[in-house]
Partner chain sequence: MITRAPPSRRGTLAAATVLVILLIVAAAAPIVAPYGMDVLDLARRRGAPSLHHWFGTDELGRDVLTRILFGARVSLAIGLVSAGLSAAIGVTVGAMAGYAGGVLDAVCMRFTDAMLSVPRLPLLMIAAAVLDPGVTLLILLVGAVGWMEMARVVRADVQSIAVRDFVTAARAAGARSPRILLHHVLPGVLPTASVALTLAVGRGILIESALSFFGVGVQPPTASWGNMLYQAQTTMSSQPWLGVFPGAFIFVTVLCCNVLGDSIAQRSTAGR
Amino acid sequence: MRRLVLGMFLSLVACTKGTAGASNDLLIVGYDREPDTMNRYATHILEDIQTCVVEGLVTTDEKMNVVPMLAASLPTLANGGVVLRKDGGMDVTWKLRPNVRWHDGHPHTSADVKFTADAMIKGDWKPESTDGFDRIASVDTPDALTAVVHYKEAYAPYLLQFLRGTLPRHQLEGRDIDKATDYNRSPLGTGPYRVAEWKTGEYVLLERVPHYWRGDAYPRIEKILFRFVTNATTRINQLKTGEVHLVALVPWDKVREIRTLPGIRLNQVLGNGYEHVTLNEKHFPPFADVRVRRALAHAIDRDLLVRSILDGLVSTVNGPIQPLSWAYEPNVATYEFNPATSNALLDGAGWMRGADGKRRKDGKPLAFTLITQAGFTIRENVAQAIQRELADVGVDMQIKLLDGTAISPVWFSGAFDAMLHWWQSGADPEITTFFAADKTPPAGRNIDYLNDAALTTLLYESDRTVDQTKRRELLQRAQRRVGELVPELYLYNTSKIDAVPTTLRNFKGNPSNAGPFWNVYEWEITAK
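Could you show the structure of this chain alone, in the form predicted together with the partner chain?
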């Protein structure tokens, strides 16, 4: 009996040893969460799996440039693709790439673009966000490959309007899109892959389509398997044991463990998000004093945080628009670590140290609570380090951790003093929703409750400016203004680090929410 058990065990061992590496037959991706739906417009999580199947008119590349996908070219003012109308509206003419077919053989046409816009405008289903579509009056289709989008007003981020792709009219017309399970589980797309199988709770298997529009040579990899492994430790373990080949967005605190793995390369790009401490002026009025905000900024040793807790994987930032954006302004006010300056500013603002070393003004202590998301080790550690550094200048900060869904309603209702978090934005540099005076919740995401007339004017003007050069200038002025006001404490950039097999060619990563799978069609596994 005992021998039998031992024999079975050994044969188990023998069988599991030979986990195959990545090949052009199969690439296994360890993915942190299961999609809610494959419908790109309805999902509220990253669309990595979907982008392999459903293509946008455009996408954004590893440098965050907008590049055409199903569009033949990018419509701009210069090439006549964008026309500003006298009535303040504008018309955008999309020229579609010819000879693109849906996976079922139907040609992809301007009627699909119109159908998509109409479905979004109507909104009688559950699209995640109808942002931008609510400014569209109508869509004309003069021919099968031309769609003219009539906007009611000038809309600067128009290029990204169809980033999430188009809905197939011939499949979805007249149906309740929420209930179209066939589409929502296995969408009809034009991309290099289609959903072969979705085993709930376990994986989604994608297989290459026979005749991709870029040519039969693409894509190179036969099958891609997305395995859902929610627990980050388990995910990294599977990478180590070769049970998965690629892990997108490796948590920073895991990078050290992966760095030495043979056969794995870490692909790092600067992210388009920024980690920062939001200072809620409304809920904690002392933050309304710019001297206090500047003092706090001077009290935090960001270089030390980056060097130690973050292992140098990120770089410090000074504003809300990141270096990869065409609108980035490097020359803004910065606040280097200097406790003496910090102390002087706080003294000057009337917050004097008491016998216990803590600062008070009119009998009230300079004490507030920082909320941040639980279960995010790096953030918990950064919060504790900041707590320590602020204590050194006499500021009393408590930490409160809230779980992922509990924290959103809290900040959305403005019922907090300060919050450590990041914003992950799309490729467009619009920051109006974060800083315009009237964009406090629920209207927007101005949870600093910043109220600055000059900045608000600049931002709204930039939104109406379609010409990129002029818009850049406005946004750069806005960034300089933000630098002076320091409405939130800027910490560091959210680098995106993906662990990929060394044999995988053409993996480029992606700083924005377009995700690293944007160019999956050209990925290829090569012999070393």
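Numbering follows the first chain given and starts at 1. Computed from a predicted model, the values in this text were never measured in an experiment. Heads up, when I say rigid core I mean the largest set of C-alphas that superpose within 1.5 Å between the two forms. What changes on going to the form predicted on its own:
- For the motion between these two forms, residue 204 lies in the other rigid part from residue 348.
- The smaller of the two rigid parts, set against the larger, turns by 29° between these two forms.
Please give the other form, namely the form predicted on its own, since only the form predicted together with the partner chain has been shown so far.
If you are looking for partners or other molecules, they are not here, because only the chain is given.
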């Protein structure tokens, strides 16, 4: 009966598209891809939908401040919540909010924190990353609302350890989490919404949870429908017709045409992320030569990309930590557009031009394939521009387009040569997961497969340094080393532009990877 009612509801939505706007009964989101899983720890893409269902102990707000969510407060050295042990380890005591319940009514307790850490530590399932959890020795639970996390070594980014939430022990204990389809398709959470239906290839419908722990007044909106619309043009057209009410992360080439759209406002924040080309040294060995990487960097006219394709909405960047961060280092090696330098570097690396103008070495062509997201017009255009510029210096780059969901397992498995994409970074400036030699998937996100001992040492030393002043110095040294190595081709920063109804209140956006749905519980549609 529930499925029948739900089907009738969605049919009604389809019949009234374009004739009614967003309301507190229903908000329709045009979303660029379908989730690969609803398990926050296992997904390879942004967790916007999951964030509405599964809450972390903390989140980050619109100013990139870490704020408690399921935690009652933030543990620090000053308040005694963090203790540095004489053996070099660290203990972090998390005090949990009382009276928080999972959607099935079971209390959320410290046992769930311990179960989550243990599941990650055991290594018999495949999360997206074990970063940070691999530093945990054990978790104690002296009472239901206290979890003491014992780290083998000091770990500076500890505050974001449980940003992705906790796993429900009472549902998943003793099970193979990879095969727990009930959870991975419709996770048990503590958030303001739960999954009502996931219709593969079409949508995920979330419905309001009664008696949400923040109070019965929340959330304000009854249902949120995430409609999967992979093509950017189609997504924006549906926004114009009212078939969708909100589009998160508006493609930059679509900003002009919707800037004056009635009933819509553009919420813009500078993103704590960067667009770049990952160069997979493992899959395409020529990338292991730093001269080749530097040559490719010099071959790309980033300023032209920003002025033309990107309409000046972003700025070029030269590294993985952005100016929003307290750890940002501006004085790094830069690779300005200079085809002559690019040609000289490739010649010096032994890649010589043939009669056809293409470069070869030992009879093998300098030819690789770049993957990027289909339906993301601006990325397709940038990829084509890079293709032309590399051809000018004798490099043969082909382009392969994959939809947003299909591309995720490809990058995770490392089965690609190069990839044009972005990393949306968290509030903490930790970059160990991207560049440490032992942080290749599934341990981390080093999909460049960079292996540099000096950089790895620096990164781990920064992770073990809780003092922010000392840590900043280490991270700045690490950024300078990354600049020398140029493991990936840095292009430009991210400007997060979300198209939202003018009647939607309390939408704040977010510069970090917490995403714009971090405070969805307080969103509300008003009359004006």
